[in-house]
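This document starts with one chain, in the form predicted alone, laid out as structure tokens.
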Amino acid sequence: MSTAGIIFANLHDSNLPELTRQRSMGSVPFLCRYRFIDFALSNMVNADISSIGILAHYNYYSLMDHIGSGKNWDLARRSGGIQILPPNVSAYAETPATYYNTRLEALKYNIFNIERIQDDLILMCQCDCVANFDFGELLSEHESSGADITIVTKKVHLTTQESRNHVIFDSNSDGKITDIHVKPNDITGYKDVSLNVIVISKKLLVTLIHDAISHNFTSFYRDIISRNLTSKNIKLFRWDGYYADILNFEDYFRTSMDLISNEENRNAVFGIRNRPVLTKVRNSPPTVYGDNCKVSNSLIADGCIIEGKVENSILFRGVKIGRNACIKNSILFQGAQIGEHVSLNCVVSDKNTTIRDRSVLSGNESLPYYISKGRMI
């Protein structure tokens, strides 16, 4: 059976605030040279999904950048291809200015989108995560199980404090969801927690999307799973490889520091030939190691200037490092420019900032020091 994919760019935004003021969760930079949209692409792509809407909430101006035309996923296609959804607002709308707020609310104020596609499945994420999905295994079982909904979870080992932030499944030996616990505050050990990856019908979706209309449901988990829990068969579908929630600040400066400080992690992310992670390509040119430069452990893209010691950190294009600067623990958006004898440890600098000579400032591996946009220091 065919497949089309729907990615939503916008869900979470409020878990990442220092990075989203101007941009989606889906446009946010990371490791290098990524976006957080290229993993939920990528996986996409690789398992032959050509046919992908992105549905776009606000602030997808660099979005909808990063994207272009999908050439770079070999997504530039007469038939299929990439389309950015923005929100349609109609008659469901309380207000002309309404804007949904759940996967579910957004689903709904894309019917009439979801209603063309020719395809008979749907597989659906989102863009707050970092992992190397094998979509393809994932579509097989599903077909194989004669599920009519199937949902990736990962077992892991929860604390009542971390339980607070998932969706937690119940299931008997063959795999089936019996029960449901939306961000409970009384649950702890090891649960299959979902990845907010689901694989359904196109008629099942657009027939459940018509009954939310008609009852103003909008939680898909709340109202449509845990409601269906009895008359459909609906699976899941256990993930046992690296998967990464940014559910915060920290957790976003934790995950990049982990990819550059642990192979085995890195190599389940990047290091699989048969599903590599794309992104948009740039033709910028070597970076410059001046003489006097020390670099060690560390990511760095092309176009930087490097003329100071950068130890454990993430360099983005563009980055330029005067002389005698101390760079460790940090990550330096593209275009930053660090000026001479600076000291960073433990920041996170957006784009195009500036931090002028003789400057000293640390974070610390639980709060990271955040630099916004444009800012000079």
Given for the second form:
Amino acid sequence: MSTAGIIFANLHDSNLPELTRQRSMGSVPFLCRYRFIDFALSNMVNADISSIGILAHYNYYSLMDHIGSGKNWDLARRSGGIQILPPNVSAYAETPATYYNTRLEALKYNIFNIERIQDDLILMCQCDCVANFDFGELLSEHESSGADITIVTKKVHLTTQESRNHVIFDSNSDGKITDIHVKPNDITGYKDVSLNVIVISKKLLVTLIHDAISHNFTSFYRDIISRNLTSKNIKLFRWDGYYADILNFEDYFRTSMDLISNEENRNAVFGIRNRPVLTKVRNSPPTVYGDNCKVSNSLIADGCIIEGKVENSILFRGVKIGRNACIKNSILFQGAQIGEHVSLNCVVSDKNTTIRDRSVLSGNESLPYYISKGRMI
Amino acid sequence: MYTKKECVAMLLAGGRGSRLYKLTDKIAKPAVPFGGKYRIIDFTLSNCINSGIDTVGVLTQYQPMVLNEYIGTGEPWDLDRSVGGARVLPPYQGTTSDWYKGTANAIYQNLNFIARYDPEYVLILSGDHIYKMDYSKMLDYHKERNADCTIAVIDVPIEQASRFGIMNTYDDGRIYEFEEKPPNPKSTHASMGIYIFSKDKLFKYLTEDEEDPESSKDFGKNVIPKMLNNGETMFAYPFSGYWKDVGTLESLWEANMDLLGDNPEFYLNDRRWRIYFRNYALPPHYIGCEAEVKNSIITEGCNIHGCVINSVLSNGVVVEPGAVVKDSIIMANTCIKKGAEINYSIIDTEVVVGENCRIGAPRADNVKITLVGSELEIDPGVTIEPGSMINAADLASLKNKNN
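Having seen the form predicted alone, the form predicted in complex with its partner chain:
Everything in the complex follows now, all chains and molecules, and the chain you saw is the first one.
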């Protein structure tokens, strides 16, 4: 069966207010050269899904810039390929306030695009996670199990606090979902939490969306999944590979730092030979290391010029580190210009920041210091 | 369909580059990797697009597979065009065609390609130099002087002049004499192998040259001297700036090293004259806790845990803990195992250097460069003497000798 992909590029933007001021969740830069949407896109492309729609709600300029024609994912196709689906703003439409916010509202809004899909199955996912999923295995499991809907979950240990951020499932021994708890208040222990990756037949999805429109439903989990638990065969697919949720800015920082030091996790995302993480390729020259630099335990993109000291840090493209500067536990986005004798610790600097000679800035591991786009310090 | 272009470039990329020895066993010289991310041909192709020339015929012949794949549609250089763009031109069968027998013959066999675009001017290039040059300025120079042929020249030290083809010119730049490798050079204007011809003259002289059984079908040896003898208007276009023929292992090594340092001799990070190249999305490179990196170039996909000094590393290179790489060029996806030591060497792609191997010797005046060919697996503890050039056969005989 052929499969089309739907990616939600703006869901949960508000989790990362610092980084999504001028961009969508999908285009938040991550780990030297990637954007979050690269994981979703690559996972789909690596499972031979070649017809992908990206539902973008707002702030999607950087997303469009990143995706371009889709050629970096081999998705610049005459048939299928990639399509960015922004809201349809018309001179005669009602006010923008009626735009969608949730997953289901986005699907309702785009029902005409979904009805046009030619494929049998639809795989839906979002952009606020880091994982190299085997979607091929997921799709064949969905087909062989005869499920109407398959939802990917991960078994994790939850505290009461954490359970409020998740959708949690109960299931029987066959993997059939028997109950659903959407952001519950009081569930603890090892539970199956939703990774928001959903496989469903196109036909069923269209029926469910029309049903949602006529009933004015707004939540995919509360209104669709929970109402159909008995009438439909909804199964879970438990993922036991690496998965990092980005629920807030601290998660973003912690996940980045973990991927520097933890080679096993890094290889679980980037080291799978037949499932490479694809991204936009640029034209940066290689990185130049100076005579007096000292670099350890760091991930570094191309196009950097490094003359100072860099430790436990992530440097994006075209970052320049001046002499005798000392960068520790920091994440410097594209184009940061760091002067001489600068000292940074636990800093996340957005694109194109300039930090002048002898500045000293420090955050804390649980509260990294954020410097906004284009700032000069 | 309207296909006219003012100027078409023809890039001669069919040569082997035999003085690069085992580096060009499996690939043509223009496809030899350079500077961590590039191949030699990138410089010429980027010069073309940066000079506004969007139609480039690339003539391939020797070991063309990697080169053809690399050029592909020409997309990395913005040379994927509906009309024109980069076009690979291999030798072909036909009533009057054959293998390319010389630079002039190669162009002659593709006059039909040039004719499709009905250009006023034809730019002849070779894909084996590292330089940044604005061909449009040379074309302006050619047009202003109403020349039949313009040849780019660069000043070389007089003591080296006898290694080059030397253009002797009047004060206004007009060429009156061409001497190939003269023992007593009269000037220091060395030909860079870059020619602009007015189309009609090029067609005329290539057709005549083809009919001449005595001719060796070479621009430098036959076509240029003949045009001079016939009194055609020929000018030397003076170029100044970085220009390096990377035809030998030493010059290839030097050109790579010219990228290093605070003020590199050759600057790659030039926003106004970008060098484009084909690349793939590899993860960022990782520098480990015990690594030491000084005065080097490192690129995507590398994993560095050892010591890298004064070296240029291509993508996907692994340097394990305790390994030392010094004054060397390591090409893509090569792995240097624990404790190995590499000095003043060029290691080709996909090589595994076993634990505690010794390759080459520290750089000194009388030490020659060492070359290890591609896709070799060198057993742990093996020593490769400085100045040697190793391919699979050499490695097998080295093994037998040690046993």
